[in-house]
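Here we start with a single chain on its own, the form predicted on its own, put down as structure tokens.
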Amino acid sequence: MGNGLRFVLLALLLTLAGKPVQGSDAERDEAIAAFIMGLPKTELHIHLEGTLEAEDYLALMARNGRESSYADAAAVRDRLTYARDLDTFIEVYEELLGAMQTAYDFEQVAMTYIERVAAQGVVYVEMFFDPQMHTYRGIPLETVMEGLYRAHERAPVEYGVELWFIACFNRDRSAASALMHLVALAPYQDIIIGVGLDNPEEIGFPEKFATVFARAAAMGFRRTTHLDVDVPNTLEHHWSALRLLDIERIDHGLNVADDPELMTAVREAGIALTACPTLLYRDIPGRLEGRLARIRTLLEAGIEISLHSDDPGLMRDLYVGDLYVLAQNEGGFTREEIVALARNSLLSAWVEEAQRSVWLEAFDAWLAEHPIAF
């Protein structure tokens, strides 16, 4: 029996008047997973370049006639175990994204990702991409955008998933470079709805990019930034980003839980957090537990936090639905907590309120039809 049919059959269990699922532990776990996978949700923290799974990377290298230093997918995954923190992860990330060369590559990478998450309840995606990481290696911005345009057009037609883009500037590059790319992105605002900041979290980066973000706001771009977990000066960076960058969302942001005043400021400003309980290929004791604990703290504090997958291809092939299941399995998240996180993902998306209202109505109807208890 295929996974899709199995989940359809398991979903029939979800009409049992809200009673806990009966049967063996395995049957119960599968029924809960089916509920979580079917729960409507958005993906707001996903990097195009980080969706490359080992097999995808090798296929791109072969299609473009380039020689890989890796004999097979297992060797690529072994390379992924090198990543143990943000800096070493980025080192591997930059190496593997080099396989993307043509507009067709960018289109296919995006569409491969959409195909994978369409089966996990995802109705809408805002996908990060890093223009500087491609133009600096000689790929014209026009090539990147040609591929992304085609994916934007195909995704809702072929999979019923809306796909939009957020251009991220690299914090270890100059503000002048970010501004140059921002201006170059202006013609593509019909599919690029916002800008962000990612890659190495340099000390004092909000001050560095304040002028760039002011220009982005004037151009009509929405604004977010990565604020990574447990890096040096993280709380100072959070406060500076709030003051200087006029951000509307925070990507990661789990250290907000460490500062009660910051939690209050984030909540009162209505700033959403896109949290990623992701797992590197190298096990880091306590990492998952610590992230899930902070996610629960922030959720209980009334902050609009939701779960997202970050770089699933480079992080054990864990997509957004998989991470909701992980939160329930490993963190003991209740049905109410899972539902709240998914609802927050709809609330945090950069869409018109009319569209959000349609989503929320459909969300509530779906819950009424699937009253599983766990």
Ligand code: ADE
Contents of the next structure:
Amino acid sequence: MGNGLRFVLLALLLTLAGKPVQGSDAERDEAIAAFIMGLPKTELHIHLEGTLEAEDYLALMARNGRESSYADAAAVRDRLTYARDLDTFIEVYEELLGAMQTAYDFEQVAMTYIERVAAQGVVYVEMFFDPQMHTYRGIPLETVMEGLYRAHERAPVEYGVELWFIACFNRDRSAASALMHLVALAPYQDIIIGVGLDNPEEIGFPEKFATVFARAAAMGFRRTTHLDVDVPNTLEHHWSALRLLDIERIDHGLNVADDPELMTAVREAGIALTACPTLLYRDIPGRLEGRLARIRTLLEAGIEISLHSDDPGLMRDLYVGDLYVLAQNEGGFTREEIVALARNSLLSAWVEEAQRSVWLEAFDAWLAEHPIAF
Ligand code: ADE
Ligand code: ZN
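Based on the form predicted on its own presented above, generate the structure block for the form predicted together with the ligand.
Full complex below, order starting with the chain above.
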């Protein structure tokens, strides 16, 4: 083989396999992060109320003329530092969301979040919100929805990001309350595309929501549920949720990796997982590594899993693009794995196939234009 031909073949191979980055470690990290951030992706597991950063909470309190029990943002963060388990976290979550009072507050909180992720390759967001947490403290659903409508209209125009909503019912409240709220959501189905279940997994979950979810399906809502990580009876809850709730996605669901039969059932049912590697306190030794290991196992098992941020504001965490970078840095995820996770985030979105095709084309173009290897 002549030298010229050898060179051409080598160049072709490098292009196919991806180009190693030249330069220092820092330059290499930067180039990988830029590639990951630019990958088109969706955010499908984000709670409106959990996007509040400490400073956002204090600004809302001040704007609404309310006195906060926290002296400053550091004090809010300090409180959150002790929210290491789901029950305590939800206590703080409920306390801080009390800062949101007006339709403008809801609009602004949603838009602030969109602004924060627009530069991270996010093309589409399905945002959870908790209607019960607002109505029970006297904020009418109409007020919440007025703000969310405005954000839904503004996000694509101002940031090129689509924004839709999923209403979550709280698992520690009654099925009757969920049903009452479900009926009240009907006029807003043009922007609320699905229902979910969140808050701590109480006794009776998931059975107690079977009727609510059947009704939601009949109304045309898509369906997902939180199945939190390492909670008591989690495998039993997974199996019952599959049997009784007719779910299309699972939020978290990392314990699926613990049961090979469950892995098969989830894969065969085409149920997607929205995994949150930094859920709750990521600094507990071994926690992040354990989550990333399960995410890898589930990905290798052919399950449609992708990365999401859950409550990035309150958990002082990372936004969705940052999480893909984290998986690469801390979990050693390869280009192929990162690409598979991000592609899954497009596949798992509740959109028309025509929309998905447009995204996938842009996705493949980004890959072709950035043959960086890692
Ligand atoms: N509400 C907000 N984040 C949640 C989570 N990870 N699990 C259950 N409920 C939540
Ligand atoms: Zn969540």
